[in-house]
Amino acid sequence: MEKLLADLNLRYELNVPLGPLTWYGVGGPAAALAHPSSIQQLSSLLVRCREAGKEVYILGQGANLLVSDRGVDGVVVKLDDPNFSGMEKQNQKIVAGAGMDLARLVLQAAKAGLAGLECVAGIPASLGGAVRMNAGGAFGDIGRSVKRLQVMDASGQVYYRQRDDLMFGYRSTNIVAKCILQVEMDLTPDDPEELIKRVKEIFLYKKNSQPLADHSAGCAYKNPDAPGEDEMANLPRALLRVPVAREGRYSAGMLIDRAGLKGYRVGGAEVSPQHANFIVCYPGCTATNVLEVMTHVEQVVLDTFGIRLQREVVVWP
């Protein structure tokens, strides 16, 4: 690994534990994690590793993310560089590096009097993540402010996408490129006071009803389709009792609750007793404990509901 970075004039770590870069904390280390300062450095590493056929992960704010307790061999990328983590704004448009903390972007936004990110606080992530995963929740998402990306493919070469080119679902998007580098957002004027005051509300709301004070990685599953008026009938009697919670889907959360789940517990990873679609870890827990609850849940969900949950959680490799 080290012969494979060594003349590629970048900063970089061999043999780095990776728990401690995610909310989980748990996982095994990466064999090399490498931090470039600009689109040219990314752009050498992305096309050295694909001529050895070597991995490359991107790592954002780890918010979403469970490392296996192996670890990944491979190279993983931080852009935690200045040139990829800045923030400017242009009138009624910001444009920010993929490497940004979410949290200071929706902040920021509101100090400048601009709308339309506050849905998203209280979501760790680093803004390429959020953008890639379409993050979201009960009041909105962040892709219907993004206006155009900057990405960076596989094979090192650098494009855009534009808003019509791009679609943003449920927790989803088209996005197929290797890494997120810039984006820009077209936003709405507000008044600065009330916007920061409407960001509190929301962190607030979700400090009270999540346990953001754990070691979690956030929701485990996204929440499923209900099925149409056609499939009800052949629905088990346990489903029909299960309210649909909003634009056409279950909650997660409700199901798992539901099963009797909250509080199961592999070791050091339980079921959140305050919210049935948080796993989180305590101290001894363990990759592999998160993944035998991950395992259970889905299963006893399975069999009482007749629904297989989709995990929201990344895991590595």
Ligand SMILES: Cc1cc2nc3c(=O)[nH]c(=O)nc-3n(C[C@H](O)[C@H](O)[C@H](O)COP(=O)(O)OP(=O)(O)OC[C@H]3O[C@@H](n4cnc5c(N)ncnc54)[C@H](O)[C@@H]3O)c2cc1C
The other form holds:
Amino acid sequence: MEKLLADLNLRYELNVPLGPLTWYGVGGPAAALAHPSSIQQLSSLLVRCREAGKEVYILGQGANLLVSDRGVDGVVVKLDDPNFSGMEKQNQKIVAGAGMDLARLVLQAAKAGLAGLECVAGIPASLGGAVRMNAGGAFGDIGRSVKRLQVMDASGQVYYRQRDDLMFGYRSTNIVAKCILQVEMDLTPDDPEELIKRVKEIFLYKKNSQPLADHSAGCAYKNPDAPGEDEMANLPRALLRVPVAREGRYSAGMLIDRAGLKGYRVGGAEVSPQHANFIVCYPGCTATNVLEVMTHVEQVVLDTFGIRLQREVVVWP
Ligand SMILES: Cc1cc2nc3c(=O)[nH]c(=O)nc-3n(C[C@H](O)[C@H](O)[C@H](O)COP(=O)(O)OP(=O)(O)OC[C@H]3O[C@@H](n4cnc5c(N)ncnc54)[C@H](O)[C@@H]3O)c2cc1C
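What would the structure be for the form predicted together with this ligand, rather than the form predicted on its own?
Once more the chain from above appears, this time first in line as the rest of the complex follows.
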């Protein structure tokens, strides 16, 4: 790894534990952690890794990430250099680096009297991670504010993706590029005081309904689609008693709760007693504990309701 990176004129460290860089706080090391300070450096790094057959992983704030106990035998890139985390306001538009802290961006936009990002208040993320996951919730998602993206593909080429060819779905996007570099957002003028009030309200709503202080990756599972009318006759009886929560989907948390799994624990990992879609880590927890809880939850929900839960949390490798 040293040989691979040494002449790239890039800041990096070898054999870095990734747990402390994620919200779960568990998992093994990365063979290397790189902090490029320019597009050119990142591009050279991607070219070099591609030639050497080494995988590159992009790390945001690790708020939706579970790193396995083995860690990753590749290069993890963190866009924490100021060149990747600045922001500029241009009339109704904000252009910001993908490494920018989402909470800071939300507040800056509100203070500048630009509406549209309040809906993601309280969601821990880098801007790039938020766009990649289309972070959001009951109040909306970040995708609806995105106008244009500057991205880099795995061969180090930079290009732009325009609003028209971007698709933002429920916790999903059609972004296939290796790395989001910069995000251009189209916002709406509004009263800064009202916006700041709204940001605080949404933050409090989240704080009161989710275990924000515990180690977790937020919701472990996506809310599954409810079946169509024609499938109703064949549904397991237990599922008929579960109400469809929102936008034609069941709440994954409600399914896990009704399957009796709140408080289910393996080692230091537990299905949160406060919010069943959160798997939280206590001292001594390992990534294997979290994965064991997930495997059990998935099996019990499948057996009880005939529903295969889809993971929202990204697992490395
Ligand atoms: C307490 C808590 C509450 C949460 N609540 C919510 C919520 O209400 N709504 C919600 O949607 N999510 C929620 N989450 C999940 C998480 O906040 C979001 O998924 C967030 O978007 C993750 O951003 P990140 O920067 O931490 O990405 P990471 O977790 O670091 O990475 C997630 C994925 O994005 C990729 N990625 C990161 N940065 C880039 C980039 N620049 N370019 C390309 N790919 C990139 C990574 O490779 C990885 O595949 C919550 C998490 C926690 C811990």
